[in-house]
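Shown next as structure tokens: one chain only, the form predicted alone.
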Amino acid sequence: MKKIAIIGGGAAGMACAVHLLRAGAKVTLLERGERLGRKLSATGNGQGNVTNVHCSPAHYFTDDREKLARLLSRCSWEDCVRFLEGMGGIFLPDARGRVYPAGRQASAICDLFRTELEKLHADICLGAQVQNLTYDGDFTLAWAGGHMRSDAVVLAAGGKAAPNFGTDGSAYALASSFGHTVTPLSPALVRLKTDPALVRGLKGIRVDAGLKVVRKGNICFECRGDVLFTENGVSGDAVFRASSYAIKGDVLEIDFLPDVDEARLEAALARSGGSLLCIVPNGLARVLLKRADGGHGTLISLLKRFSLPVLGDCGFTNAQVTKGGIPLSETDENLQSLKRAGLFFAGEILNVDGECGGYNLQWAFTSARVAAEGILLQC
């Protein structure tokens, strides 16, 4: 059996290691940090949103959608749940299809993986940031204080988002050394910036709202979910989803009452004399009433079409995932490099990113399984 090195101890790296170890492979898992799965521990706002029952290529961005569809078909959301529950625990979907552990703790998912890896006698090297990867018939991996040789390598070291978890983009250089390209990188699932004056007085207010991304008068994305106002823009579930589509110059249009039409709202305002009591949170009401200055028409417009021009995003430091990476077109159907046989990819380092809602972890687990199957075909 070949010796395999996996670079990166996140969701994709740990899942790939489990698949390979269960098949009897010799695996060394190398993680630059002092703990496996740190980013996984924070996913789903700390509750562990691992996949989505609505998973399909339509929820992803990539350079090769047809290939992505074939890859996703090899590991459905049900397969993902079976894999996770095979290590223990129970995973259940919510009303929107987002799948969580029943205990709603992302850190417990990491504990499942760590326990399984220990049971499978995984060789784990912590504090091992691979700085050099070469090939001379076998792969040689080198890091400060250590080195090893392997027959195959899985590069699952993440992208550039959330550098506090150790994903600073440095792993792209390992792929580039074999001739791989990297598509333009940008933050995704990230807070959006607007003019601070337009959100003044709203910081900390969270609403369940309808949200549209409008570009030159055309709607390019719309959804419903949490919108949280910050000191210089907006955050929340709906905004994270919209951030995959929004660019500087677009306009966010917020409907604070997506279940109420304008006629019903007009009638309520007429009965209350323009009060917003029991219509929106008091803090939001104060700001909107001040801006409307007594006009019902203006107030209705603010409630149903509150507009915020997008000035940008809050960068990789605040992003959950990376848009861009190693093109799928530079890999085969098992995510093996077309530049160097024996080099495989998994997870966020590839040019695949999903919408908010469990899609990115589904990709991590899918790509991990595909890469493991490709390696096992060669063993």
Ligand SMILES: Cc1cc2nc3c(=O)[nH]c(=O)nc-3n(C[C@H](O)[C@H](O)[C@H](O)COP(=O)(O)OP(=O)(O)OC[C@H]3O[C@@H](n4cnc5c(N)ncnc54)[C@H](O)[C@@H]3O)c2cc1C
The other form holds:
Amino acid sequence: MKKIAIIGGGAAGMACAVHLLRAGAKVTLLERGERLGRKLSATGNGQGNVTNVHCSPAHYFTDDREKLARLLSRCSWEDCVRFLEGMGGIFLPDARGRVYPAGRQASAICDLFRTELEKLHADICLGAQVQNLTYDGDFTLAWAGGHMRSDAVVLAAGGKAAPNFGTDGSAYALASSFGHTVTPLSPALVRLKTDPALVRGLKGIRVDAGLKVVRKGNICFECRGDVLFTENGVSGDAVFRASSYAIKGDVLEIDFLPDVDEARLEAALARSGGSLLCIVPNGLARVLLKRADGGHGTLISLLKRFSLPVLGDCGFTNAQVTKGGIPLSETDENLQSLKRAGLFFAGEILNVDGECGGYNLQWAFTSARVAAEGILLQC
Ligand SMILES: Cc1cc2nc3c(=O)[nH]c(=O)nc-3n(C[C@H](O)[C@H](O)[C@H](O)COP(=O)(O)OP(=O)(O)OC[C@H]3O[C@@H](n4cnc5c(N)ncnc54)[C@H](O)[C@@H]3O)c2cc1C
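Please supply the coordinates for the form predicted together with the ligand, as a counterpart to the form predicted alone shown previously.
Below is the entire complex, every chain and molecule, led by the chain shown above.
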């Protein structure tokens, strides 16, 4: 049996290790941090949104959509749930199709993985940031204070988003040293910045709203979901989804009452004499009434088309995922490198990013399984 090294003890690395160990492979899991799965523990606002019942290629961005469709078809959301429940626990979808552990604790998912890896006698090396990866017939991996040789390597070291979880983008260089390219990187699922004056007084207000991204008068994305106002912009799951499309110069148009048409709203305002009580939260009402008084639009337009020009995003530090990475076109059908046989990829390091709602962990688990299957074919 071949010796396999997995670089990165996040969602993809741990899942890949479990698949390989269950098949009897000899695996060493190398993680630069002092704990496995730190980012996984923080997912879904600490509740762990592991997949989505609506999973399909339409919810992802990549350089090779057809290959992505083939890859996703090898691990459905139900397969993902079966895999997780195979380690323990119960996973259930909510009304919007987002799947969580019934106990709603992301850290417990990490505990499932750690327990399973222990049970399978995984060789886990913590505090090992692989800095050098070379090939001379076998792979050699080196880190401060250690090195090892292996027959195959899975590079599952994540992207550049949320560097406080150990992912600062430095691992792309390990792939580049074999001739891989990296597509342009940008933060995704991230808060958007706007002029602080335009959101003054709204900080902390969360609404279920319709959200459009408007570019030069044309709508380039629209969705429905949470919008949370911050000091200098907007956050929330609708904004995270919009962040995959919005660029500086676009305008976010917020509909605070997506279930109410303008005629009904006009009638309600006529009855209430312009009061917004029981129409929007009081804090939001105060700001909108002041804006309308100040001649910044009619109440109806402020309620249905509240406009915020996008000044940019809040950067990799605040992003949940990385857009861009190692192109899928540089891998085979099992995510093996087309530049160096024996080198496999899994997770966010690849040029695949999903919308908000569990799609990124589904990708981490799918790609982990595909890479494991590819390795096992060669063992
Ligand atoms: C706050 C937050 C909330 C999120 N919520 C959700 C959610 O609810 N649902 C969802 O689907 N997605 C969510 N995501 C995204 C999701 O967590 C990631 O897409 C997913 O974790 C990627 O898995 P990965 O294994 O590829 O990378 P990671 O989980 O980032 O793991 C990579 C690991 O590799 C290690 N590493 C890096 N370089 C080296 C090296 N050179 N040597 C050794 N180890 C190395 C890192 O320390 C890290 O532990 C969230 C992300 C964040 C930041």
